[in-house]
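Just the one chain here, laid out as structure tokens, in the form predicted on its own.
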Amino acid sequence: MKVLVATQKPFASEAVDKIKEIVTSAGYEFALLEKYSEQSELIKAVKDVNALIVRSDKVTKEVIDAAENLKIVVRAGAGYDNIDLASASEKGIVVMNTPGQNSNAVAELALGLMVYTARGFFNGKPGTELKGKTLGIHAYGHVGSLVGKIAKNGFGMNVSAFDPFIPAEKIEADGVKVYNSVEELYANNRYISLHIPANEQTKKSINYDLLSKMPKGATLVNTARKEVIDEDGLVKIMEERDDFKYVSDIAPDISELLKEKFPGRVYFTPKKMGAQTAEANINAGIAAANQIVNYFEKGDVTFQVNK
């Protein structure tokens, strides 16, 4: 078995190491291509492997009809919308994600730019403070889960929730309030982070009507994809609203537009940062990497998204 290891934006040298040392100690070859520039260097590296592990590289259908004997990819990661599964699927590859392994990470940061919100971007201006205040977590699964456990009991916020796939039960034990509809959920919190993946459902889900009912001095936290804005709806409501706030760990397509018209008011991160720590880097690859040790050697689909 031979497992590659390609990512545009390398692993930290310790994840590719333990990378290493779990594919050779199951007596598979190892291979990594790293910061490559063109795709076609990922085509034609593809050719002879059976696993691959990938972080945000694009796995197209031109990679996976390449990829000859390709078995699994795994994505180091939550998201796997980099992933052509339709084109996976119709030959049969498994493709899986890491859930939880970047969740700190990223909820972290999903904290740290309210708390920049809050301070004004520190423009040496009196802000405010994030105790008291009310957080919606929109998609309560590993992340939103996080956000919420750390807003409540290291901030002191008022967290509430909206996620139909989770029982409103579990979300409560976590002494977070569950709303029936996205719309309480808005129209009931100053800030809203958002954790929904992007697919057919939520792609620009978030418009102008569901942003239009949050309350006067509102913020909007992206740490999932910008797919799921609604871009002409976001414009509106903060050309309508002088007190709407907009924040994001994926600088949208209109970034430079956003910070031209609403100085002060808009904030992007230079790259995506979410999982861009060293603790997350290396939980990611190894999870990655056991997961291929285990669908080979026993079969485990556990963390399959192409079901």
Contents of the next structure:
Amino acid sequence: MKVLVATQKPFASEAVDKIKEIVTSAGYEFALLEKYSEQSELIKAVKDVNALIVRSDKVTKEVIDAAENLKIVVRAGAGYDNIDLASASEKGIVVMNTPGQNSNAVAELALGLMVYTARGFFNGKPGTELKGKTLGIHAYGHVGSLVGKIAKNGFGMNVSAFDPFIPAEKIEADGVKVYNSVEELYANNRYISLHIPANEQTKKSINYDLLSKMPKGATLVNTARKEVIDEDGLVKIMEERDDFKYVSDIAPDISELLKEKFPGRVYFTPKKMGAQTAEANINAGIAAANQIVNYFEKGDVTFQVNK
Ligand code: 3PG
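What would the structure be for the form predicted together with ligand 3PG, rather than the form predicted on its own?
Below, the chain from earlier opens the complete complex, with every other chain and molecule after it.
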């Protein structure tokens, strides 16, 4: 059995050591492909592997077709929009994620982006505080609920949420107000933190109509996926309103244009940084390795996402 860890954006070395330990203790072979620059390197490396651990790496049909012996792909993280699920399912390949394992890192970064924005990106001029401000959590999953809890209990923000997939009572139990429509969420919050996945329903769904509902001094925080933003709509609202800010750990395709047009109102981390902590890497890496061993040894498919 051969397990390949393929990460264009490498894990912390402690995480790699721990994955290696789990894989080799199970009697499997461990292989590593880090910081590759060409997709062809991934295609070449998967040829003889039985299991694959990735992050945001693109597991396309080409990769799946090249991996003749592949049985399982684990996305060490939450979003699996980088994996061609249909092609995997067609070949009977199990795809899993590791929900919750890197959530704290992403949640902390979302709050960090809010502080950074409220303080004028540390420009030295008087900024504002988060305390008492309204924060709307768009999707109350692992990351969203943590952002809500930290914002409420740590910063004293007024937190509300919209998530049609989670029972209102569960959200309210955290002292978080529930809105039944996404429009209401946007209309009532100065800060919006995005935590929706990128899929056919959500792509480009954060559009002009929705953003224009946000109150004065609006800040949109995106630690989810760039694909969920309708970039034309974002530009339009930012052209119309000089109070509107957009910050993200995922630079949009038009990041240079945004930086040029709206200086002091946009900020993007140089790479997708939300889950880039040693702790998150270790948690997600260990979970991914254990899930692979449990799948091969016991047929455990608990975290399968392509059932
Ligand atoms: C996730 O979906 O888990 C996060 O977006 C983190 O992605 P990364 O592993 O590529 O940093």
